[in-house]
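Only one chain is given next, in structure tokens, and it is the form predicted alone.
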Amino acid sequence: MGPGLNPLDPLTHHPHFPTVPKLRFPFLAAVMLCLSCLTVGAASPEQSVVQILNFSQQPLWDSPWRFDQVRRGSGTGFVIKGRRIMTNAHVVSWSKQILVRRYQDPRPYLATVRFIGHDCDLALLEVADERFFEGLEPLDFGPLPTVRSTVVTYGYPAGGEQISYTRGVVSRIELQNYVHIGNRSFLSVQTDAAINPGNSGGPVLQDDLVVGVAFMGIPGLENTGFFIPPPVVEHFLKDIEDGRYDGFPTAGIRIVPLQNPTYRRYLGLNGDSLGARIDSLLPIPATEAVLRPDDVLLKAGDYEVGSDGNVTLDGNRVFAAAAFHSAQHGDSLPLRIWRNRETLELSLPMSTYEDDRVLGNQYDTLPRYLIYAGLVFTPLSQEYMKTLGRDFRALGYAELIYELYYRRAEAPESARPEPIVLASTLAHPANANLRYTSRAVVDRINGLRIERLEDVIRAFDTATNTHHVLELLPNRALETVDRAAADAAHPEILKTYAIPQDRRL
């Protein structure tokens, strides 16, 4: 059981309570009666923990005009100030309908998503029916728990109808990749309290205060779970104060340790404990205007940066990226750097970064696509790669993998803003002779280099030759389609395959 009242306590739930035995000391009896009455009126934390049922439907990224079947999932949430329910973003993503149930109450209530942060895996729900909040006390947030302290996780794991409690010890605090988004890392807390499917979104309590939101485990690790700590939750709540969620800003720098004493002497650095090297920059104009590769980062915000690339946050050594997570979109973060053998005080504008969105998991935005003569074109993304199988990296899709994950770093001058892939071909005599019918990056169409989906449309619409010529990677394979036959077949193919529209842009 977590801290607070035990609902099965024989004293507080005895049928004759609050009858008090006659005592020798009337004053003491009065005090005990008063304390007992306070105990009866106190709210237990579990009363503010709710079960969430989400009926969701996702698109099929290799057939982007279609949708998967509606699926039912369950999770947990808890009431916070402002008559809002906090939970994980992954609990309520792609929702068609959300139902919530109170503690030991069979009635479902309809809920809607008010704010959702897919990067930090947090969301807030609203319930229009005022009866839902009757008698519910919002849970308050506490500080970041310390390592070796005890916490209790509340939730509804495995779709169970009764609330579950698991007690555990905080074992580690560090930056972890957040699985929901896939390409962002934030502060997380590891505990040996069991966190199972269905626990997601539930509160982690210490002394009746919320010190985290349960959100993930790691397959293969026993007695290990992770929760989102207060600094991340507070950032999310502050972000939405203006009525919009912007997300965590990105500094746009890659930090590496600087512990080689010879190199440090070469740079003129004193001592060996402070300063990590900025190895590279993302193509963010505001960052490129302030910083340079090989600058040495000495301090970010309030945190000194160690030569190992870490900072000390509330007594925990964590990667220096955590120092940048305190900033909101639109803020400027003070930096201290070492450049050309002197210390500089700078200010770095912080903003969200969306150019790497295709490298992460995508939510709540339908995939873009174009269909022409049965050829299905869609942006190359992490979501599309997942349609190739769980182990797609080992299945020989080298060109797709390189184009999506590595070209922008190794050959940025040739990288495309939105690589396009021939996802599939809807069989028809007009396209019957193609050798490559799917899983190929589109290099050029009719001589036009394809940088984004709109280029595909332009290449087909402006063609004047008798045949469309497609150049595909790998190996710059050439494919041709008779233009007149393709134009004639296009509406027939859409009708045959019951496709409502040939594009979504």
Second form
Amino acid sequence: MGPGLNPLDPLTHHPHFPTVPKLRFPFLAAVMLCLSCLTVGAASPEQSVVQILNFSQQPLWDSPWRFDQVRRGSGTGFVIKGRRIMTNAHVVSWSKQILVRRYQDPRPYLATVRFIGHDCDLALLEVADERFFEGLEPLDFGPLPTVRSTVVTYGYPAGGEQISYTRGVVSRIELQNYVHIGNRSFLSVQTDAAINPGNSGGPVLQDDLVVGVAFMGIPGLENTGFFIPPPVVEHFLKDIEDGRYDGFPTAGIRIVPLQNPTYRRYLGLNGDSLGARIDSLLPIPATEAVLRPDDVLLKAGDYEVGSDGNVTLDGNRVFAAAAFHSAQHGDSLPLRIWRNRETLELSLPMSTYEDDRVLGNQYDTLPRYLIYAGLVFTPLSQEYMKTLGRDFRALGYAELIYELYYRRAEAPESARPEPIVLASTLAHPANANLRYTSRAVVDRINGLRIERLEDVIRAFDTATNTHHVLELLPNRALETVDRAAADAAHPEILKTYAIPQDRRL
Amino acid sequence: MRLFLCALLICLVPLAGHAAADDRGHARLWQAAVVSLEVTRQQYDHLQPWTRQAQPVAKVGVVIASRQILTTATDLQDLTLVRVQKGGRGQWWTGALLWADYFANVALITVDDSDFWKGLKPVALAPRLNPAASARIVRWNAGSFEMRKAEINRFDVTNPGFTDTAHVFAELSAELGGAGWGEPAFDGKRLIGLVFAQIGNVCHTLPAPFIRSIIDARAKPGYRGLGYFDFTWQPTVNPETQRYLRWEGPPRGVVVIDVVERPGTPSVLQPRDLLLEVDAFPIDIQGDYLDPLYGHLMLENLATRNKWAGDPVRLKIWRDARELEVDYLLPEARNAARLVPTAPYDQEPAYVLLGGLVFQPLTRDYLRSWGENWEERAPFRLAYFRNEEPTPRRSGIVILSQVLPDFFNLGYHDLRNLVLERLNQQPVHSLADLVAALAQASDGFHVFDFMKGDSLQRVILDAHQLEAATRRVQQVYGIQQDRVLPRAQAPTGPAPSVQK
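Please give the other form, namely the form predicted together with its partner chain, since only the form predicted alone has been shown so far.
What follows is the whole complex; the chain from before opens it.
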């Protein structure tokens, strides 16, 4: 995680674009004006740009056996080599059915997700019907565009049925939080070309080469769209060469600028331009074996690290974390480190990091849960917190917030691998007298400390006393349920509330 | 029907006339006792603890004895001047604070000049409140004497001024605006309470019997101040909990779920004790007892019902299927009892400035600097410390609240609200620890280590240049003192003293 990232930030804006918003006429007029002056390359890349319709259904994280209503979203994709369609992960997430439409072709084709990378918001689709690819030329990728150069977006944004083109310049290139996953930052290109809902997944072209995949905007900022640049796309494509998507590895270090002259002198560093400090490490054994807090990062891979914590990547000053993004899962990245007043050449094993999965937006895997006697238990996650509303802090869920976002970093020795929350209680005489019925972190059940969902099952299954005893945070609030009454009520509650299974593990 | 109406009117007229005559009669008594108070106090900006401004506060007082004016303690801390006006107009007389008990929210003020007391007559405090009484809340308002009808809705228990103490209050309904500044409430000739807060048309009123208990206790030597219950309980409305605890009688009592370990004093309570009685008052499953004066009240009031810090409270508990009686010693209510305390009363905010780095103790006053919704707006982690109790490992919290930019602290300019764990390897729980650790610099460096998980773990400063840098920052930012350390405070709040 880079400096200044706040674990709550992802909820402050959520600029996914798969749905169709209402648009106003001034916007339409502006797009039409742009179209009149666009020059499309002779190769007609629009032939390879497709519209994607996704019928999706997401689970309800506070009623994890249920699903939200089916939604229809639309986005854009483009054909690349290997008879594959590239698009954004968020365009095809939680999909039940995907249809694709070719340029000026009335026929919809059925598509399926072949690979999906939620961290980098990219996906590859396949179409079984051979006719779909007839006459289509795959688009090729170009290099990272330079700042101030002109790019053209192709896509099927809201406001019409036909393909739309917008042109703009590359405004800047930096690391940005990828809001689809919410807790990862990668290289991103900002442009003033209009990128609107429905553009997501569409190609951004320069000289008929794809130099990016349109993927997000920030509500409230005008003339600001973002696209995923070639280095991130190439990493995704290389990752899947073995038939599996692993994801971007995480170095597990917090890099901070090292500009204070006294601190540099304390570490015995000369000069003031080179070297950023490693302030702390994530509990990743491979990282902890190689690096230490107060190591000074002089070079990562091919990039020298400045005292401001940035590297120069193709002429752009970007946060040094970008230097680690070239590595694949399982690679080792060469590092030059300053430690104990000498330079060391080290090799950092890079691997993906899953322990913070619950702090980001989750996809494709349905929430785990257990229901017993009407008590609904599920892992505490950002997805669960989102069910409490955007201003969940104002509603006083401090214990949930601390347990999810802070304890792991601050007191890992007391952190639970999978904190469990009593999400709700399905009313029944057997549980009607409970005082705490929802939104409480479970500390213990029948004396067993609850580290993960399986512990809840074990605590109930192995009980021998007359009562089940639940202790909830904070202050170990006590709740009791008559065990015989709970056992008797359990099947009845499942039937009453039409719950097909009492657990998903 | 018409006859009946006439008869009713005939009856009502004498009654109304009688009430009006009563009010007029009582008004003279009330006007001779009620005074206006003009308080000027230091208002500190805890985000810039070296700054302050004078804050005027208008309050109401009532004469209750010779040379004694009763009011609430609200906003009397850090006062620089108090003036008193009688009759709602004319001269303001310089007053003096006799004492203020911030935990009880009661204060007495006097005026040295004998001429002031001419024409004033004390009123008596009611020994009990009659819920059926038609009360009046009164005050001087722009030269006129304002009297508002008030009805007692109910009695409840509150924590005054963010303290741990809890005491009874009366909820009075009245068509009155801007109250909550010590307005007296009367039932006939007797004072039944002082209004200390207002929500809509509901005035929260400190009852006279509670006020009397505080005044009487303070008049005796060795006043120890109020205590409080430092254990956490929950209702036992779930009958299964009673069965689980093997209680076989009729439903009663509350279950203790958390106890605070006091150093050197093992708690007489344990989690899962069923608390049946407090000082012989049976406790019901909601946690209420039947008070002879006020009816059903939360058991917390039994910590302040004629009880003082250090007093034993006899508790009857059910533990391991046996009934036990234990003596619980009331801990003293004081600001420092919490991990995030209220800032000490009558002291300027504490801070230490080191080369532009501002260190402050984390207090509730600091958190309240984020405004009305501070619980949502203040940095979450700092605000969350309110839920934690002090431990030997962390008895207090010192934060790096901000950095005043200077080239000396280049690279640290954006740091704020970091929890300091150690300075020069020495644990820091207070500003005194911080100052002491400054003597432990090694090789000319001060090493500041912050709490794990914070946005930065370490800061290094040049020990040799620190003093010069601090002086430079003081000069640039206009800060007179580089440090203000907290003074030890009397356990019962400010000592009884007359401000001259």
